[in-house]
Structure formats: structure tokens, C-alpha cells
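Taking the form predicted on its own, here's one chain by itself in C-alpha cells.
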Amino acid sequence: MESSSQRSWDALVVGGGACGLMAAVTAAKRGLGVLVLEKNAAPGIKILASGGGHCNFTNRSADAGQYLGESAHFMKSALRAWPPEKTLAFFAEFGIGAAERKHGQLFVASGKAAQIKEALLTALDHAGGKILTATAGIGAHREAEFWRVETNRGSFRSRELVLATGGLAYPQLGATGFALDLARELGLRVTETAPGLVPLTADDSLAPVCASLSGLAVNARVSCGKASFEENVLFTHEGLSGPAILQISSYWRPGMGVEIDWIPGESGSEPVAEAALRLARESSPKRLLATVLESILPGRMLLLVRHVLGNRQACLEKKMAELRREDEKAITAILHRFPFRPTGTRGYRKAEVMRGGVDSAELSSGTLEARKVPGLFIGGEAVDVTGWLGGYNLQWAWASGHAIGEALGK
């Protein structure tokens, strides 16, 4: 009987994650002979880790506005052809329901991410597609009308090749730069890459304060440039994390500052802190400023205020009636416009995704085929398309995988 490595396939898909499996399922359903090569001992490992093991597998409001990349339009075609509704319908066929949380985030209703992986593997098997695990790509080159992919288990041949090995995030789960390296070898441009959706680190002055507050989560509005997100900020031993920080990290670049409003919103027409201090001055003039702040700040946040005030923190022990305007302005600035200048990120091991990747200008937006290398398709995280936190990156994986699967063999 002919082995998987001896026969020629219509398509080889390197990478058995979300994008690769969706591409393989879609192509196999169309009657193509498809083989998935997965370097790990089991496919879909990152799917299992998604959403803390509960798999935030899409977002109801996913569209191009929640994605970053050098092109603001590249992802539109694939997302339009495979919107969140189609993701929901696809997995519903396998009895997988969705539980909606805030901001349109859709999780596996059972809380079991393994259901998503098993659905894809079942669909692939039913469509006649094959998968080989523990098979790591080493290189690939074109031989006449065929691709030859070299692996640790020999070479494989196909008419078309799909690179869906993801990016550099989560190296502990087997992430590698195979797709990026091969794209460069084949003459495709790769944009600058960096950890995305990642905790940010504090400088030597602020880090001890963050460590003292470690574990405290505070609803805040975090801004960097024109981007702004209101979500929880989590203090860690190294700096700041939590959804709002992870979101803003994709917009942050070394040297940039981040501004944090620790008490977002207004009281009447005034910012919350200004309104609280004015009311305390009028109704409780003998209360100490520190006491007033403790009543409006979550947890032990007064530690942070003391740190920023430095040698001016004596004002915290003043009565409200004695508080100088300049001290009041300093306090409200700390609470509503806290200046945070990260020293860096926690790196790829703590990053949800990779920013950057294969330049989208090198690919067809409709098929994700390389313009300069016919028969080569690249999708998922390896492409310069990075989504927000909340199911957007998996939605891009499904959409780009589907687009590739529909284009293969044509």
C-alpha cells in the first residue's frame, strides 16, 4: 500500500491548528486529496489553550475594524465570506453551542475547548482528509509542478502548499517561525514581528508597587495613541496585565507612553475623582484626603497614589478644607491620566498572539495565495493580521482557512 510520503497530494497543509484544519476540511470536502502535517504529538494544542481552556472561538461583532496590520482592508474579503455566523453554524453541526459573554465574546457552551478540536478532526476524517502528527517541517521547495516538503519523517509531495504554522507566540506549545522563514526564503516580505496581546513590564521604580498590588484587578480605561480600551487592569509582580493592557499592547511600541484612567466615567459633568473631592470638601471638610481617596479607590490603590506623589504625599494627611488646588490637581491627574511608560513586554511566552507576519501585500486577499509564488497559500497568525482579544484571532483563523480551502485546486 502506498504510504503518505510516497503518494502525491493535491495539497499539503503544514500546521494542524485552527487555520490549517479549517483549510484542510474545506478542501477535502471539495474532493481534494489533502494531508495535514503537524509537528506536535497532537493537533490543535493552541485551540485547547484558548480562553483558558474554554475556547473563545469567535466574536459576534468581528469585522475588519478589530484587526491590526499594515493593510486595514486585506482581511475584509475573507471575513466577509466566512463571518461569525458561519463559524457558529459549522460547529453547531457537531452539537457545539455558544455561550456569549461581554463584548460579543462567544465561548464553547460546555466550557470544553476539546470539542472544537474534535469537531475539526471528525470533519476532516469524514471528508477524506488525512493528518500526520509528530511531523515537523524542515524546508520546502518547488520541483516542476510539485512542491516537496522535507520533514523529520521524510519528504512529501503535493501540487499546492499551505503554510498555517502560526506565529511565534506560545513557543511552549510548539510555536515556531517555520512559515515566516520559508516565506523569506521564497522572496516574500515579512513585516516586523513582536509579541501581541501581552502583559507590559514596569520600570524599577514602579515595579515594586505593582508587586505589592499583585493580584488586584481594577476596571480602568487604558489609552495609547488613538487606541483606547476600558476593561480590567491586573497588577502583577512585573508590571501590568489584564484585558485592557493586553488589548493596548498590540498598539504599543517601545518608547511610547500609556495613559490610564483608574476611575473612568463622569459624575454629572465632572470626572469622578474631581466630583468626589469637591463633594468631600463641601460636605466633610475635616476628613483627611487619604480617607476620601480610600473610599473611591478599589483595593489598596492608595499605594500607587503615594508612589507617584513622592515627596508631595504629605498632602494625603491634610484635611479636605486645607487641601491646596495644586495638590488636588495632582491627585486627579494621577487617577484619571496616570502615566505608565512600559519598559517592554513579557515576551512571546506570555503573548496570546504575534504581531506582524507575512506582508499581506504579498498575498491575494480573496484566496491568500502568494502573488509571486503560485501554489503557495499562507493563512492564520503567520500573516500580518492581528485581532483584538476576545475571539477575533480564532475568527481570522477560520476565515482565512476557509478562503484557502475554497481556493485550493482552482
Ligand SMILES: Cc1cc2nc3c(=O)[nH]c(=O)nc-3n(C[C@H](O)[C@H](O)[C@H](O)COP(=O)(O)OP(=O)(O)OC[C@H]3O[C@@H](n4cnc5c(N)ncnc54)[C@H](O)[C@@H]3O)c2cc1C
Second form
Amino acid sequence: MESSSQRSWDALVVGGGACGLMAAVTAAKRGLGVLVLEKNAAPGIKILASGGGHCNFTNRSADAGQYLGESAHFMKSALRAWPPEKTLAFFAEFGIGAAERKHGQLFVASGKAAQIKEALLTALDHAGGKILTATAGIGAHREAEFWRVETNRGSFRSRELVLATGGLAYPQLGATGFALDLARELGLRVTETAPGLVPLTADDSLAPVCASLSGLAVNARVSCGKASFEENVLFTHEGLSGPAILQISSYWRPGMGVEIDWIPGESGSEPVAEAALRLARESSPKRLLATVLESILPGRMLLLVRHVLGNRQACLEKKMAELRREDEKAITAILHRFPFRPTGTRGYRKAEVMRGGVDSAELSSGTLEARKVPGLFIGGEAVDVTGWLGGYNLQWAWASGHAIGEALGK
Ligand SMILES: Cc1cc2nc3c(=O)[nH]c(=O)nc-3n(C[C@H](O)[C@H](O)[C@H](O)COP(=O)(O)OP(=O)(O)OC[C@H]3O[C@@H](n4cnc5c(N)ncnc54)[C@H](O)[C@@H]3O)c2cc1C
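For comparison with the form predicted on its own, kindly provide the form predicted in complex with this ligand.
Whole complex next, starting from this chain.
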């Protein structure tokens, strides 16, 4: 019998993650001979770690509006062909239900991400697709009408090639720049890449305050440029994290400021802090400002206010009736327009995704085939399509994988 390396496959899929497995399942179901080459000892390791092990595998409202990239439209076609309903139906066939959390986030109902991985492997096996683990792609080139993929376990041959090796985020789970490097080598443009959905670091002056408050989560509105998210902000030893910060990190660029409203919303028509201070002045003029602030701020957030006020913090010990307007204004500015100037991010090791990737202009949006290199398909996180936090990145991996699987062999 021919070995995997002697045989000529219809398609080789490099990378056995969410996108690669979905592409392979879809193509194998259509009768193509597909081999997945996965570098790790087991496929789908990132799926296991996703959503804190509970796998937020899609989002009810996924559409182009929740994705970043140089093109605002590229992802539409694949998402239209494979919307969240199809993701749900695909996994439902394997008895996997979905539990909805806030913002339309759909998690595996049993809480076990492993079910998603197992479903994909079962589907691949039933469809006749094959997978080789501990097999890392090293390079690939064209030999007449075939692709030759070099790996640490010999070379493999196929008519078409799928790059689904993900991005650079979380290298501890196997991420590599294979797709990006090969794309460049084959003459495709790769947009600037950076960690996305990643904690942000504070400067030497703010970091000790964040460290003292480490573990405290506060619902806040966080804005950067035109982007704005209301969610929890988590204080950490190095700076800020939590869903609101992860979301905004994908929009943040070095040198930009981030504005935080620690008490979002309004009381009547006034911002909450302004209303609280006015009320306190009118009804409890003898109360100390610090006491009033403690009653409206979560945890030990007063520490943060003290830090920003610096040598003006004596005003915190003043009675409300004696509070100067300028001090009141300074306090409400700190609470509603806190100026956070990140020094950077925690890097790829702490990032849930990579921002940027293979320029989507190089690919057909319907098939994800490289326009300049027929027979080469690139999907998932390797492409310049980055989703918000909340199941959008896996939804893109499924949708792009499905589009590729449908296009192979045509
Ligand atoms: C901790 C964490 C939690 C996350 N949680 C969620 C979540 O709940 N919901 C959500 O939507 N998104 C989540 N994400 C993001 C999401 O997991 C990824 O965007 C998605 O898995 C990308 O799919 P992919 O198939 O493109 O890449 P990957 O899933 O990264 O798969 C790429 C595969 O290629 C393999 N590989 C790499 N290089 C080679 C090579 N040279 N040869 C062979 N194989 C190679 C890798 O080992 C890997 O198995 C999370 C990410 C992280 C890091």
C-alpha cells in the first residue's frame, strides 16, 4: 500500500486547528483525498484551551461588523455561506448543545471544549480524511501541477495546498509563522501583525497601583479612537486586562491613549459621578469627599484616584461643602475620562489572537484561494481578519475553513 508521503493527495492541509480541520472535513465529505499535517502531538490544542476550556465556539450575532482588518468586507462572503446557525447545526449533529452567555456568546453547553475537537476528528474520520500529527511543515513549492510540502517527516505531494497554521498568538500552544513566511515567499503581501485581544501594560508610575488592586474587576467603558466597549476591566500586576481591555487592545496602537469611564452611564441627564457629588454636597455637606467616593467606587479604587490626584489629594479629606469646583471637576474627569497611556501589550504569549496576517486583497473572498498562486488556499487566523472577543475568531475559522473545503478540487 502507498504511504502518506508516496501518495499524491488531492489536498494537503497544513495545520490541524479549527480552520484546517473544518476545511479537511468539508473537502473529504465531497470525496477528495485530504491529508492534514499537524505539528503538535495532537490536533486542535487551541480549541481545548478556548473560552477557558469551555470553548466559546461561535457568536449568535457574528457578522462583518465585529471583525478588524484592512478590508471591512472581505469576511462577508464566507460568513454568509457559513453563518453561526451552520456552526450550531454542524456540532449539534454530534450532540453538542450551546449555552448562551452575554453578548450572544455561545459556549459548549457541557462546558467541555474537547467535545468540539472530538466532533471534528470524528467527522474527518467518517469522511475518509487523514491526519498526521507531530508533522511540521517546513516549506512548500510547486512541482509542475503538484505542491511538494517538506516536513520534519519527509515530503508530501498534493494537487492543492491549504495553509491553516493560524497566527503568532499563544506560541506555547503551537502557533508558528509558517503560513505568513510561506505566503511572503510565494509573493503574497502580509499586513503588519501584532498581538490582539491582549492585556495592556501600565507605566512605572501606574503599575504599582494596578498591582495593589490586582484581581479587582470593574465594569467600565473603555475607548480608543472610535472604538468603545463596556465590559469588565481587570487590574493586574502589570497593568490592565479583562474583556473590555482585551477588546480595545485590538484597536490600540503604540503611542495612543485609552480613555476609561469607571462609572459608565448617567443618573438623570448627568454622568453618575457628577450626580453623586452634587447630591452629596446638597444632602450631606459634612461628609468627606473620600467617604462619598468610597460609596460609589468598587473595591479599593480610591487608591487609583489618589494616585492620579498626586499632590492635590488633600482635597479627598475635605468636607463636601468645602470642596472647590476645580477639585470636583478633576475627580469627575478621573472617574469618567481616566487617561490610560499603555506602554505596550503583554505580547503574543498572552494574546488570544494575532492582528493582521496575509493581506485579504491577495485572496478570493469566496474561496480564500490566492489570486496570484492558483491551488493555494489560506484561512483562519493566518489571514488579516481579526474578530472581537466572544466566539468571533472561531466562527471565522469555521467559515473560512468551510469556504476552502467547498472550493478545493473545483
Ligand atoms: C487561550 C485562547 C483562548 C481562546 N478562546 C477563544 C474562544 O473561546 N472563542 C473564539 O472564537 N476564539 C478563541 N480564541 C482564538 C481562536 O482559538 C483562534 O482564533 C482560532 O483557533 C484560530 O484557528 P486557526 O485554525 O486559524 O489556527 P489554530 O487554531 O492556531 O490552528 C493552527 C494549527 O496549526 C498548527 N501548526 C502551526 N505551524 C505548523 C506547521 N509549520 N506545520 C504543521 N502544523 C502547524 C498548530 O499547531 C495548530 O494546531 C482563543 C485563543 C487563545 C490563545
